[in-house]
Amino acid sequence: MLVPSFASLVEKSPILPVLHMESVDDALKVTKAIYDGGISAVEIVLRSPVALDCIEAISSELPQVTVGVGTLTNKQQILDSVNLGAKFLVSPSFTTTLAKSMIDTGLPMLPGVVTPSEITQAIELGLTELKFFPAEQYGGINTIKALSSVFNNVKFCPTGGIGPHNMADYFGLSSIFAVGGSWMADKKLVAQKDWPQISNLTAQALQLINRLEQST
């Protein structure tokens, strides 16, 4: 099965927020102040009790944002969220089975890698576009130039440790199509219900990557 393309996905604002909610309504609030600073794409962590409770909220409440699921480690998981409404499937990890249950949902898709073995085991599933976590504690930039120098047909998102200081290095790397992170919805600000400044941050995320664009 032909996988549908994940660059796609995130062409137009390449940068994925990383949500871990703990209530469905901070959720709604912190997506639509995403959204509204220009982001239309977000991924739910599997890392809460309500977290697949969130999915289906914003599937239903938000139809302008496209929510995926994340945190993927077993068949069981990847059904649920997709039967609540998650467009786009994200792993930490990779091996063969849980790829391709995540192949076999024809939805965009994301496993996650580290090592040679496993980005060779992801393209012989024909895969391509890979996540590359956690980025900064596997050596970051210089790992994905080596890894790159090898596999130059592969795409990275890299997300762990990324953030404003570092996103323009990241991006400097022409196997980088996105970056993922969750700084724009620091958890300081959900507890403080400071829905404008996510959207602010979300906006300042884009302007400096219109500005790596517009320098290169």
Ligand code: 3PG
Given for the second form:
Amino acid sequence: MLVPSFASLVEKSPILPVLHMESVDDALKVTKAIYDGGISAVEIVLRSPVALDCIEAISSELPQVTVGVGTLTNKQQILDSVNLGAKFLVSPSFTTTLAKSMIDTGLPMLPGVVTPSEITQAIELGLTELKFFPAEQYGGINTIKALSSVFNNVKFCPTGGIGPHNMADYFGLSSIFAVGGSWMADKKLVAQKDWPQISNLTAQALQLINRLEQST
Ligand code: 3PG
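So the form predicted on its own is up there; where is the form predicted together with ligand 3PG?
Next comes the full complex, this chain leading.
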């Protein structure tokens, strides 16, 4: 089965907000704030009891947003989240079983890798758009550079420890098509219900990318 391009999904704004939400209402407010800041795709991670409810609510109440699911580690989670409206799939890890279950949905997908062996297994399944996670802990841009010199047909979306302080370095590599992260909606901002600041951080991240594009 042909896997739709993940890069196309985030082409206009190549930043993927990673949202760990503890309440459906907050998830709707955060997603709307991010959308107002200029990003229309968000990843809800399956790391809270309400994550699936958040996906369902965003999917039905904010149709202008493309909501996806992250932290997938098994087939049942994939089936449940797609059933509730997830439009793309992200996993932190790579096994061929998990990746095949993701491929079977026909949705854009981003399986997580860090090692040459995992990347080789992904390529064997026809997957060349991969999440590099956790990026900073596994050597960041230096590791991606080394991997890219071997796997020059693979494109990465790194996540883990990425934010305004190091985003520009990552976008300096041609093998990186997007970055992901939680910094635009960190726990403190959500607890304070500071939706305007979430919009501001989103808009600032996009401005940084525009400046980088103009300077190249
Ligand atoms: C992810 O699931 O991609 C990461 O948890 C995001 O990492 P961050 O919180 O360091 O941005």
